[in-house]
Each structure stands twice: as structure tokens, then as C-alpha cells.
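Here you get one chain, nothing else, as C-alpha cells; it is the form predicted alone.
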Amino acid sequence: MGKMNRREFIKIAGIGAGGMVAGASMLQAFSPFQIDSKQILSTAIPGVTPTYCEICFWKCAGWVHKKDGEAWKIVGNPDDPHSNGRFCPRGTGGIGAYTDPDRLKTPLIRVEERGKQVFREASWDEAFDYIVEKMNKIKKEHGPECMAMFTHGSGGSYFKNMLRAFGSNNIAAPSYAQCRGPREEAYMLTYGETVGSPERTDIRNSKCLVLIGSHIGENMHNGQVQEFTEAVASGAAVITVDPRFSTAASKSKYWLPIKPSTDLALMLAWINVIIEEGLYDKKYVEKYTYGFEQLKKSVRQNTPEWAYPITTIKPHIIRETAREMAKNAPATLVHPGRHVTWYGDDTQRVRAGAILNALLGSWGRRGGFYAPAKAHVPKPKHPAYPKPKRDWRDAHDGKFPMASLAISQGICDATIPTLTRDCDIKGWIVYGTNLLSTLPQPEKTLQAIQALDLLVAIDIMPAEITGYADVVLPECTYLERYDDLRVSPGRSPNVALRAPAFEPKYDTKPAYWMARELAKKLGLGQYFPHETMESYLDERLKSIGSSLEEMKKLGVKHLPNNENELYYLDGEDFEFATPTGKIELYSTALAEAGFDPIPKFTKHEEPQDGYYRLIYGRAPMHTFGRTTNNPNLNDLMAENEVWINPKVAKEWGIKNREYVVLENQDGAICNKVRAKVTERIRHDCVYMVHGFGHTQKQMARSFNKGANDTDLISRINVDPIMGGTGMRVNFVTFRREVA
């Protein structure tokens, strides 16, 4: 990070978005390192380059500063609605991605069997020729559909374009089946629209915010954290449902330390109270919803007294919190969450929250969910893609009928050879996602990897997945490259530019260049009509009356909002994109597919004596395992801890800060991890932050630091509706770490 010392960096990070939600009133007024956008437009300050962050999906726009020609700092762009001029600790620490000495530096080709970490350095042409030869062989012998891709991050779009041109649509993002997929399908089934990314939640205007396992302030999604602090400072009532006293719980009017796996029972009881006490928005429900009477009948027995022994939340608290929601409606928001793959009934659980929002009249209303606007920026045309003859669904015989995207474990399963399929997937392209930490059941992932004819990993860091690749392609960081425009939904349409602040270090290259060069060698160059990203971006920007030159000065450009009003359901006629044209409290699509049209609670397996449910989450300074080696962010948190209730710690004789080893119900163990003995967690579960415990020695700072929760996720409950992997179904016990 240039000449900035650790103390200075921590000071900057601590005053980023939320200071980890440390003081709502301070945050509302304070915006660190603000830059006058008019000054930048008029003078184009030397040494300042526009970017948008790649550390998480929020993609906040900012300015990269150099000092004496060296990387210095990144600050928020005040014209950006994602950041409002404030960066979170992760975004502020983004310089560390550029300066990290452990980065991949040159293309690598394997010389020994997978997992042995024996590679030779190669030229780009050598690496591309190797890949092209293997891909063409797979295409000739098995068909182009036997190539697949896993992707996470901006640059993945170029490889998607290449693979679709090649003839395969087997493209999966683990963020779907391992994270947000049940949420998107639940809201699509209910409202005919998804929640989107960033979410269309009007938190800043909420008078009551309900968080169910949603760790705002620890997931550090910048805009949401800022809006959360605004809502809290304005006196909003926050209801947090979580077995752990999270940061959000500490800002709440109500903390409901629910028994894990029983959230759906609580929501059904809330629905019962709101209906039976007549607290729902009667005009809204009558005009906009379908299936109210069926819902009323279905939840009649789901009283707070019924829910109490299941959830351990007392009946009077259930009633009191339901009335709190109704009192503040329609400015009450039951947050849809993001990482929602918990127990295998996740689409139904999220749908219960969507139904609550409908009863409270919050969809399309101030303080609930707004109608997002998105800029329309045409892309350069290219030939139509060939139509694949088969895809991952063919390996699953009609399962997961509501899945709108490819599911990661579906592709993984379709790679493991069987005697019943015509063709198994033979090649993977893995962009920016460390599958051995991202996907549950890592042994199954390894089984699939060993069956491949080709595995290509494109990454910035030598993560575990690169150790199993046949070819490793080193990407330059987001600070060293152009990428496509950020065109995200929000309250108003806008676009943001990412431009290179530095020349690529070592022999690294941008993803666009890699994908285009590979496409040319595959005879698919026509799908990349622009030789450079500058030319591509300039064409797109000129279609909206701007240019690359202007955007280098602006960073963010706002466009006229010609779309619907933000709040559009206040008695106006409206047809929803559902089969009935209404908000479906009773889902006709689920009924037709043979699923419960209204959510019903099913009891889940509980831990046996001496075992505890494993739950996991996020830290504000890290994005999964992608940042734990970042020299700036590693200083803020070098290893994770396992949270243990004092009663449990006493039974096991475990002391605070002592190292322990966790073992799950199947005998899987993780690396040693420090115990955090705290009253802030229930006695029947333990908690750790995801993304630690790396086994890749080439990542010097993060190697062997903390524990990897994925090592303990040997069981999953798969959501039958859309294929999401419920991962909070594993139980752990303790081993003492032997010195």
C-alpha cells in the first residue's frame, strides 16, 4: 500500500462504510476522503483514476490515488449511489490486491498429476494452445456441451461469451445454488420479479426492519450498511432473528435468539397473528394478492403457542413483534437476506417472508421494496450463439424445476462418470472462484476434478483450485484493467467505469484479452468484434451520449429516469408477472409442479448429545476466502474464531482463546481454531466466519490460519424446488488441540 503504515490503514478502514456499524449518527454525517466531482470533471486531477471495486458484488465506484507514482489509496466517488463517497474496509484495502507479492505471476502448465502443485512456467501462446487443443478434442469426441464453466466476478462475462460461442451453456455461478438462488426463485414465484443485486430494499425509509439471519454490518454490503445506519439513527424498530447476538442484533429493539432451523415456524406464527388479529393491509391484499383465504386456512393452527416449543421464542414476544411490524406498515421490511441456503426448504422459508411483506403491503411502497431503474446501454452485436443439444439438466432427470440458472453441484454431479449418461462433462473453466471452499462436500468436488480431461483456472491468487488445474492463467487485478461498464439496478439509472490505474504487474493479463485470444484460436473471433476494451467501451458509451474520455473524468454518469416511479403500488392498477397476475400468496406454479403452494413447517434433524449445529457467516473486512491473504485486510483479521456458549465451554473445559479442533458427525475435521467463549451465541450451536483455513502454501499470510468451515460440510439438504444446497445441516463436536 505504498508508504502507508498499518496504523494509518486501520484508521482509514475504520471510518469506511459503517466503521463496522459502530455509530449510526456519526456515519450519517461523515463521508471520508470526499472528492469534488466537479473539480475532477474540470481539471482531471493527475494521478486519480476511476474504478469500481471488485472485492464484493456491490461494486462501489471510487477513485484510485497515486502518490509519487506509487499506489496510495482508494476512496469512494460521492456521485456513486452504491457508495455515496464512502468505502468499506474491504474496498479501502483493495490496494492490497495489487501489492500482494503472492499473486500469480505467469501462465502455468501442469507437469504432474492434479493436486501435486508441480507446474512449469509457460508463455501465453503455449497456455492457449494447450487449452484449445483439449477443448477441440472434447468437442470432437463428446460435443461442445461437455465443456462447463464456474464463474464469480466481472471478468467471467467474457469467458461466458466464449463458451456460449463454442456451443455450451453449462455455465454456473456458485452465488446461485450456494447463496441467493432460493431467494430469487421465492420472490419470482410470489411477485413475478426477483429481488436483484444490489437488492431493491428501501431500508433508508423503513420504520421497521426485520432481519432473519441477515448480518448487515458484518456482510458489509456498503449501501445497505449506510441505509441501515440511517434507519437506526431515525428511530426505526429493528427486529433481529438470529441464534447469535450479531452486530445488527446489538442495534435492535428486539433480538430473538431463535433455535436454529426453526425460522419458518416463527414466520408462519407471525402470519397467523397478522391475519387473525386483522393487522394486514386489507385494501392492498384485496387488490393485489391471490390466495388469501387459502393462506388463512393453512396457517390457522400455526399460533404463537404452537411455535414456542419449536422456536423457543415465547408467544408474547411473537405477538409483540408481529404487532410492531403491522404498526409501522407499509414501511416495514422483512429483509429477504442474501445467503439463504440453510436447511433445504429454503425457497419455502424465503417465500414465507415474501408473504409477510405482501400482507404488510410493503412491495412497491416507501420503506419496503422500490421499483429499481437500470440504464439501457446497448452492447456491440455479434453472431447468434449455436444452440446446445443438451445441458446440465439432462443429467438430473427433471429435478429442480424452478431453477432459472445452472446449479453448481449439478455440473459437478454431471462430471462424475456414471454408466447411465451419454456424456459426462469433460472440461471445466473456473474463473475467480475457489471451488474447494465454495462448494459443499469438497470430497465430491475432488472426485469430479479427477475425472476431467481439462481444468483451466483463471485467478489472481494461487488458491486451492489452482493446485488442481491443468493450466493456470494469471489475471491482473481490477486496478490494472478496463472492464465492462457497471450497469446495476438502483433508485436511478447510472453507469460506472473501471479504468486501469496501473500497468499490469508481472506477466498478468485482463480477462477480456484472454477470452478474446482463446476465441480467435478456436475460430470464434467474430464473437469479440472489438480488438480492445477501449474500443468496446467507447462504442457502448457513445450510444448513451457519453464517451470513454468523459467517463475517465466522471467515473459515474447518471442518466434520465424514464422508468416507473419508485413506489408504484398505492392503489394503482398493476399486473404482476405471475400466472394469476397477482401477488401469489398461494403459488399456482408450485401447486402445478407438485410442491406445497403455501409454505409448511417441517422439523429438521437436531444434533445428538455432545454435538452442536455449525453455522457460519461473514466478517466486515473480508470477502469469503478471496481477501484473507490481502496484506492490508489480513492485518485487520488474520484468522477466524469459533464462538462457543460459556455453558458448553465449561462442560468441555475449553478456555477463551484456546485452540480447538472441530469434528463433524461424519468424522471430518478442520484445522485448529481459537475458541471465542461468549454469551452472544446459543448453547446448541457454534459459529465461525467463512473463508479461512487455506491449505495453499503459496498464500503465505493466510496459509494454515484459522479453520475452513467447508471442511465440515459433508452433508447437504438440497432444495427440491431449485437445487440450492442447504449447508447448515452439519453438527460438530470438539477435540482439544494437542500442542
The other form holds:
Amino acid sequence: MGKMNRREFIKIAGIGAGGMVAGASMLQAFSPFQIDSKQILSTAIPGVTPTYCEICFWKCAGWVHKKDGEAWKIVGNPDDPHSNGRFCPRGTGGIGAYTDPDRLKTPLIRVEERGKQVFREASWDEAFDYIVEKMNKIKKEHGPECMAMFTHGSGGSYFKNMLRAFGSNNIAAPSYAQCRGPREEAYMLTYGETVGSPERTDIRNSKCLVLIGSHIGENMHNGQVQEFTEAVASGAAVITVDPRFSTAASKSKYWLPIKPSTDLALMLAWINVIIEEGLYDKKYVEKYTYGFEQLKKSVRQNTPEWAYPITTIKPHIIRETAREMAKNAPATLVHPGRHVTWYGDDTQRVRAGAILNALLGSWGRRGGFYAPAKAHVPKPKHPAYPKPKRDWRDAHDGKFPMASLAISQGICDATIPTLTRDCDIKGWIVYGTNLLSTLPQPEKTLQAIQALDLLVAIDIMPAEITGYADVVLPECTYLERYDDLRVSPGRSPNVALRAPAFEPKYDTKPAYWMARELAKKLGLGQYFPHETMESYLDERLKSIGSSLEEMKKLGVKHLPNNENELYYLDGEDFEFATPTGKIELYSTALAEAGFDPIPKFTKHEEPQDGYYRLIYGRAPMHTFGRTTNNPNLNDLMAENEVWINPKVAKEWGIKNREYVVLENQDGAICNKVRAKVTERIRHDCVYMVHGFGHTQKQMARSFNKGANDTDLISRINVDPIMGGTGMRVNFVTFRREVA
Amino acid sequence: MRYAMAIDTKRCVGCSDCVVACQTENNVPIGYCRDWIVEETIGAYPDLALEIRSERCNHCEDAPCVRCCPTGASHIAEGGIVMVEHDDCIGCKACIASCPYDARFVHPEGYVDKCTFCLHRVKDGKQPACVSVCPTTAMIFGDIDDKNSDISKALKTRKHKTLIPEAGTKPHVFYLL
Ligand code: SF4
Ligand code: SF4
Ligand code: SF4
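Would you generate the structure of this protein in the form predicted in complex with its partner chain, following the form predicted alone above?
Below is the whole assembly, all chains and molecules, this chain first.
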């Protein structure tokens, strides 16, 4: 068992404290191999610098302003379709990511000192040598495929390039199997295309918008929130299905406080009403879809009366809302959602929404889903990658046939040694994702971590994952670096530039530089032909008739949009990229793989007496745990709360604002968290915002503040279709905490 | 000329962008704010309503803070904007006690601070920072003496209210309902 504790969690605070100040890093910046700062940074930094935001995946483009040489503010670029010149609070507060004094400041290497594991500060050269030696050893002894990577964010692409060149494609992003994977596969199966990001939803023209657990406004997907309020202001009928009276619910014509885990039953009942009452778009269905008769037969039993006891939504409300959708069709949008890994049958639930959209004829129609124009901006070439002998699919022997991307927990599983598998994953590169909160079942993640020969964490903040790393590489923030262009398809395709507004603080570096230096030491320098991002960007921009210089002035440049129609023309012939060439109400691919070709409702386990389903979500001022220590954003919300219905609170004698501790069905507990006793939630569930409850002392503002929902997600239901991890299957009860 | 602000509670999602934009624009120190968000839940499950408001100094016409200021630091500037002259403020906090909206705070540098309607921007022909950043365009700022301004039109066509009207301060931040 000693082995299990081989890798102790190191609190980054524990390193010889004085060493963390800028003085020491200044020295290191000039050693051991001289870096010409011009290679990383343009010499002349103007008072205003273009960037695109990295605080979330929406990537709004804007300008960074300085005052008297100091960081001042970030404002949106009015030319940018992602933001329309208005950043969200996180983007506006992005300045705090740069000023945060708790940032990682220098490379760190794990060493043993007097029987205790500690980090010692290292030079970049030492850190790289350490990594390269271990990577080469893994390659020699186990094969290059035994190196894997987890990534979230712009800089991950350079490390991906390095790892592919090294010979592995075991590269996973938690944004797939822990978030929107089921949505992408459901739309792929139905329409032969995905929804994309930013979503191709034409919300601003919608007359009826159906939100299923999608808490727009609390999730600040900027352009989407803007369009949502436009639609609300112009009188769109919003139908919100949510066990919680969300902000969006408060702006809705109908709030359906559904019993959690039963959404699919409601959607099947809607399909039933729309078909039985003949409310569907007959021309559209006939011309474009496949399998209507099978669908009709399949949902015949799913009447509103059938759905009522399951969902607790009254039959007349189900009918009324179905008619409301039909009345406004095709400008009715059943929103596909984004974070959809809830119960393990998520691909099927999202597919039910896709089917509804098809019946209403809203795919390819104004107010439904538009057809985004393509943005083609060629990338400079590099040599072809070697073909790995094994890939991520081998990590879960033939399961999850519809997964189109690597599954994070699959890589995690493939790292935990078993007797049957001949090759375990031995090394992880973790870029910008705090796996202990992004992956469910943190105990399993830790088990995998203990089995590793090498764990490299690249991060800006000393997130918990860095405490388990062998080597920590401190990245500079997006405000201190170039990155690849943001290339956006959409209504008006465009590119946006991120240029550094500031010199990197401390001894931090951009990811491009790190990945390139590592590649050079691995003998893979040819995969990074550009010495600097500037020359890369300039070459790439020249291919579209622009230049780095021009983009520094524009920030955002719109591309010519040749003859793309946003909406299908009336009666236009169209071939969908599905097996039948039609919109598949009945999925032939699912049938062939042995899954339900038409979604069917299965009942999910329910909480026992005294237990409540744990649901979680977002707050507008935070992006998961990545922003909770940002001084400006922490100021807006320093800790999360657990939402409890007053009746439940009364039963347990819990008072508003009092601290409680939650314990789940497996005895897992979370940090103490304040109770928010509110009428805005059902009695059979509790809710909290994800991303709090940090255990890393060095993040002084967020340490020990609020609870981490992931600590309570010890159980998951895995989607057999694509491997998504359904996480809303945990039940919690209360333990009083002495405050 | 009379500056005022109208905030659309139908649009506002309570994101707090107005708060952080004010903080960066005006270098408001961490831990302080000139504007803030209030969420009010009305009713009981499942018959609920929610009102979200972005609140700040109401730039009252009959401003108690100005009346009680012993040095004249708190004064009414152009367009009816209530301002504090930092150099004249002795930090006695009389204004803080008199404000029914709790809009004022003592800046760590010793003077009393609060919302200025971003007069420095308004003078440049720009919108206040909070107004210009709001993702849902929930805020309208302008001159209510000008019948054709957006704010005059909004106040004419939309139902609206002010906060604590019974305090008799004649507030100039309006909430569209
Ligand atoms: S939505 Fe907000 S956090 Fe996301 S990219 Fe835009 S401004 Fe940044
Ligand atoms: S920025 Fe706009 S939407 Fe956000 S809280 Fe302020 S007023 Fe409301
Ligand atoms: S008007 Fe200016 S000072 Fe007043 S709250 Fe808005 S941003 Fe702050």
C-alpha cells in the first residue's frame, strides 16, 4: 500500500516561500539558456492590444487597455460577433487573472527531502530535461502511446502537436465525455452535423425557445445570453424545464418544474402530442426525414397522461406547451443544451430534442438552427505524424462505438493497472484542466495518478492537480502571450487575434514556447518550424490576405462570405451526412450498433427518504474552478451555496446562510457550504454551483471556500453510446456543521 | 439637462458585469463596489417571480447626502450628478449615514466614494462603463430633459419604479418593470 501514497499531494505553499517572489524569477529568466524576449513578444506594445478572451470557451474578442503602464481594463470589440463589443463579467474581470498574486511563478520539480516530498524551484532547462528523460524512457519501455494528455484551452494545441509527433493520440478533453459529447453525437446521428461552438442556434430570431435544464444567463455563454434577452424582449415564448426556478425560468412564459431525471419522458410526450394532433411540419418531415412512421408508432404510448406521474408535469401543461411550440414553428428552437452528461442516457435525451426540432422543421430555418458559413484559414504545414500502434479506442476495448473523441475517464481507467491489459498508460501531460474537479470519481483519478511514472501539469494557477505533478510548468496568462488565431464560422465568418498586452510576469512562459522547446529536446523540432508565434501567425494571416500587423490594428477581421445561405430555401433539396441522407428520426446507425433507434424512456433510480438528488451548474461570474481565485471575480462571488427548498430545510432545522456539510449515498462528504433556503428549488433535489471548495492553500482567496460538488460525485452512469459520464446520479443528505 | 438611468429588470440576468466593469474602469479597490446586484424572490414554489436589480447611487434630486455634508465635498454637479470632491472630504461619514440606499463607502484612501454616473466618460460623449458593458443591454443612460432621448422614450412607454420613493429623495435611477 506504500505505493498508493508514493505521490503525495504537495501544497505549493510549502516551497521555500521566499523563492516565489519575482526577484528570484528575474534571475532565472536570464538563465540557463538565454531567451531573446523578442522571440516571444513584440517589442513595441501599444496602449491598446487586441485579444480574445480565454476565461471561457466562448472566446470573445476585445481590447486590453493600460493606464500609466499598468493593467487597466478589457473591453469587447464591437466588430466581434461572439461579444458584439460587450464582454461578460468573467471577461471584464479577466484582468484579475493577470494580477492574481497566487499565480504559479516558476517551474517546479518534485523531490524527496528528509523523507518528505516537496517541490523545488527549477530552471526551465532542468524541467524540460526531466520530462524528456522520462518520456523517452516510457517510449522505450512501453511505446509512445503510453503517454497521454488531458487538455482544456488554447495552449493545449501545441502540446497536442508535440504528443502526436511523439507518437500518441491518447489526447482527451473533459469537455467531451464530461460535458457536451452526447450533444455532438446526438446531432451527428440525427442530422449528420454537430451543433458546434458557439452554437448555430438562431435564438435572436426565435419566437419560441425551449430550454431543458439549460440555464442561460447563469451560464454566461455571451452571444447566447445576448440573443436570449433580445428574444425575451421581443416577446418570444420561453419554455423552461428545470427543477430550479433559474434566472431563465424567471423570464419564461412557462416554467415546468420537472422532477429531475425525467426530462426524456416529457420530451416523448411532446413528440406524441405534436404527432397525434398533426402539429408537425408535414412538408419538411416528408422531404427531409427518415423514419417518421416508426417514430409515430414508438411514441404512441407516451401520452401526456403517461408522462404526468413520471415528470409531475400536468397533462394540460404538456399539451399547451407542445401547441405553443407548434404555433411558432419553424421559429421554435428546442435548445440542444451544452453540459448534458446527466443520467447516462444523455445521447438519447438530446436526440429526442433533435427529433422535436425536426418535427417542427426548425433545423436550417430562421429562429431555429442556421447553417454556419465556413471559415477557411489554412494552417502552415508540418511533417505528417507517425501512426500510433494503439489509440484511445483501445483504452476501452470496443465499448462506446459512437464516441468520436477520446474519453477522459477511459484514459484514466487505462492508467490503472489490471492483470488483463498488456499496456498501461504511464505518463500524463495535463494542460489547463484541474482533473480532480473536472473528472467525476476523484478517488479513481487519484488511483490512476498514483500509477503514473510521469505527471506534467501546465497551469497558470496552483490548481489541485499541480500538487500531484512531478513537474509543474507555469504558463503565462492569455494577456501575456500570442496564441493561434481564433477562426470562427457562423453567421459572419471571421478571425480574431490574441496578442500579448503585457510581458509575462514572474518566470512564466507561453505554451507554444514550452511545447516547442520540449519538442526540440525530443528530436521533434521539425514539427514546430516557426521559431516564434509571430512568424507563424504572420504566415497564416498572409494566406488570407491579411498580416499580423493589420490584425494588431483590427483585432477581428471578417472573411468574405461567398454565397452561404443561413437558412434552407423553401423546398431546397438537401442531402444530410447520415447513412440515409435524411434527417434520421429513426437512427439507422444506432439500430445497427444495437441501441434504441428511437429514444425510449427508462426510469432512473430515485433518492431514498432523507436524500436529495445533487444537481450542479454555473454562476455568471465564474468559469468552474478556474476563476474562483481571480481577485475581481472572487469579489463578486467568493463561495457557493447549497440551494434547499424551505420545507426540506425546516425538516432538517437548517437555517438560511447556515453552514452545512453534505454526505452522499457512498459516505463521501464535501467541505462545509452555506445553505441558501429558497423557494426556487424543488423538494427532491439540492443544487450548487460547480468549481468551489479548493484545497490548495496557495490559492489564498478560494482556499476552503464553499464546497466542491465533484467530491460528492462518486457514482456515475456511463452513456453506452459514446462514453459520457452521467453525473446527476448522486444523492446527498445533510450533516450539520458547527460554524 | 438631467442625467438619469433606466434599468430593465426584464432583461437583466444579474450577471454582475456592471459591477466588475465599474471596478476596473474606476479603479475601485478589490473588496469595494459602487454598484451591486439585488435578487428578490417573490411568491412560493411553484408560483414564483424574480426581480433582479443592478443598484447604485440614485443621484437624487433632493439628496440628503449633499444636504448633510459639512464641507460641501458632496455636491451636485452638471446634469444633476451627485459627486464627492475627494480633496474636500474629511471622511466624517455623515453622508453614509444619511443615504437611504447605502450607496457610499469610505475608500481605503480616506475619502467617501460612490457611483459618479461615470461623469468622466459622459463628458467624452461615452456611456457609463456599466451601461456600455452590460451583455443584455439592460441599461439606458441619458438626458431626461430631452424628450427624444432613449431614456425618455423608455420611461414614457414602460411601467417603471424607483427605490424607496417614500424617502422623498427623488431618485434618478429607474427600474423598468
Ligand atoms: S463569454 Fe465571457 S468569459 Fe467567455 S469568452 Fe466571452 S467574455 Fe470571456
Ligand atoms: S451587466 Fe446588465 S445583465 Fe448583468 S447584472 Fe448588470 S444590468 Fe444586469
Ligand atoms: S455609472 Fe459608472 S460609477 Fe456609476 S455604477 Fe456605473 S460604472 Fe460605476
